[in-house]
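Just the one chain here, the form predicted alone, laid out as structure tokens.
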Amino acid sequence: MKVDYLIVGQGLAGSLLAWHLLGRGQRVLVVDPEEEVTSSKVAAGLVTPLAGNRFNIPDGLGERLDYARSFYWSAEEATKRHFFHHKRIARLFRSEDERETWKSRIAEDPEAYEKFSGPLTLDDDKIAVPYGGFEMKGGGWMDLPEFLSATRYHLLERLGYAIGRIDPDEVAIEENFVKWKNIEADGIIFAQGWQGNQNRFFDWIPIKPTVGDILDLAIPEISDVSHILNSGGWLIPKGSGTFSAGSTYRHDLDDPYGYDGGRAEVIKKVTQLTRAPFEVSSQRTGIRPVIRRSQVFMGRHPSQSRVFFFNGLGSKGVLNGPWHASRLVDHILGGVSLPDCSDIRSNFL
């Protein structure tokens, strides 16, 4: 079997590299061992642009989060399927500094800011806003399983996919094509997540995997919530009273799953977003990989120009994905060079 690019896992990196590769004509096919607990399965999708305790709007994030929004966009209606969420996220304050930090970035840049914030509109006694807030324009949340199940349908209808564990010692790099098992193709694209650099060709990467843990809830009280909120803790309302909420960031992975302890964190960052009692129905724990700043890493191989690496999408993923995928495409099909930031032989050779 012969195909342009053999693609290495369909987390959200690998599904988002076979959208645009498929977009640009290519033929590719996707291997994935479909584990039933993977971080992208897990991960709460959220698209907060303006993230952390300084406020600071990144560089390019206007770009990124258009580009992010036409891309899920066209994806849904490819695939009849709804994943992405719009939603007003409430972001509120967590200290007075915090609140003052705010106070100072719109003074700094009122332009700027007029574009991803407005005033906070949330109604609800129940919820706790000792500090006030302000409300993130163009958020919301990804249905991470849901895209995951709607593109690996669209890869079906394609032959682009299949069950498997690929172990790079089996990758054969020859002059013209890469082949495993009767496998060839022009490149293969390792998209692996926390396991990246657990192979021949990327054990040079410093991956440090984190473990996070979301529980799902029942709080009837507040179910005419329509916000997400966030504020060192976030919760997604999923509708009729249910919520996503989390997370923690652990590093110990000896026994990273059902723990009672990120449980036990999780309950406390709800109760400081809400008065309203409520249940715990599940607890989801998933493995991220993490890079260096929590930075999407990708690139060619620097002695096998036909092996490549994308990875380090994190929290940010859904929001920065598809514009890195746009970026690596290029870069593999015209040579495009890949912003120094992100390039893995520019940062760790």
Ligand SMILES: Cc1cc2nc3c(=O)[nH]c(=O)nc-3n(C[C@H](O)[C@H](O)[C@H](O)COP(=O)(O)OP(=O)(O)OC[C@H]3O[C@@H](n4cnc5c(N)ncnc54)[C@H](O)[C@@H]3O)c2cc1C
The other form holds:
Amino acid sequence: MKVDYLIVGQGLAGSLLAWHLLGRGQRVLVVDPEEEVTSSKVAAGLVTPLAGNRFNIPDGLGERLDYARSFYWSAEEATKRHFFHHKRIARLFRSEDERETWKSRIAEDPEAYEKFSGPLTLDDDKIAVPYGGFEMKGGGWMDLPEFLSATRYHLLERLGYAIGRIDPDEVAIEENFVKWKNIEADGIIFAQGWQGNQNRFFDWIPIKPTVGDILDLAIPEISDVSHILNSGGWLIPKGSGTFSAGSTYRHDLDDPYGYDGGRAEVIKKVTQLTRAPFEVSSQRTGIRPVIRRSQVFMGRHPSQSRVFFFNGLGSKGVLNGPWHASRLVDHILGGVSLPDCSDIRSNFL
Ligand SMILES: Cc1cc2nc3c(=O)[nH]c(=O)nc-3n(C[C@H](O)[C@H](O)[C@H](O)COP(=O)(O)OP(=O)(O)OC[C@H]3O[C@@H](n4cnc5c(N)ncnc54)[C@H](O)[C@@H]3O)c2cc1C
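Same protein, different state: after the form predicted alone, show the form predicted in complex with this ligand.
Every chain and every other molecule in the complex is listed next, the one we just looked at coming first.
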């Protein structure tokens, strides 16, 4: 079998690459072992344009956000499925200091902040708003399992998906193609998530996996709340008084799924957001692929020109992933330079 590109992994990263390559008329085969728990299957999928407690506007935020939203909407159109939920985010200050930081940011550049923020319109006495807050514009959350499933069907209809695990040692690099089992491809792209450096081609890239926990809850007394609540922890309304809440950040990989402190940590964050009683229905734990904060890293292998890497989506993968996938595909197909800050060769060699 001959394809243009073989993609290793169908998490968010592999899915985004597949859409962008298909959009450029390429034939792809995405191979994934369908593990029950992956970062993409567990993630909250939040798109929070002004993340962090310094409220910085990262370079290129507006362009990346606009690109992500229009990409997800066109994927929804193509699959007739709904996975990107545009929602208002109530960003509640954690302290007076945080409120003052926000005020000085706005004063420095009111025009830049206007695109991403507005006055808070939250009206529910069960929500704790001791220091005030603002409304974040342009965000929401993505139902990642739904996006992965829609993508998988889209690929299956094009004979572009297979269940399996690609062992990098079984990938042969020939002069004019790469070969894995009976598949020949022009190139191979590794999008393996946190295991992305357990790979003979990319073992020089420092991945720092971060474990995270999320709880699913019922909070009937605030079932009318339609905003995502965000203040260190977050609550996403999922309808009929149910919510997802998170999250934790742990670096200890000894027993990522057996640690029970994660639940207590998330519960503490929920009690800081609402006074209403709640009941936990389930807990999910996953491992985020983090390289350097939530910066995406990608590019071509330094000596194997048919071998590529796409990873490091971290906790902002839903927002940053689509724009970076499009840049990597421009690079692979058209030789367009990668942004220096994301290129594996300028950062890790
Ligand atoms: C608790 C938690 C909360 C999060 N919240 C958010 C959030 O609110 N917003 C946000 O943007 N992001 C969030 N994230 C991060 C988000 O999950 C990641 O940015 C993104 O999903 C990573 O996608 P990925 O494809 O790189 O990795 P993964 O989802 O891990 O996918 C990698 C895939 O590759 C497969 N694979 C690995 N090795 C092989 C191989 N040899 N052969 C074939 N396939 C292979 C794996 O099975 C997997 O399916 C969260 C993550 C966690 C854990």
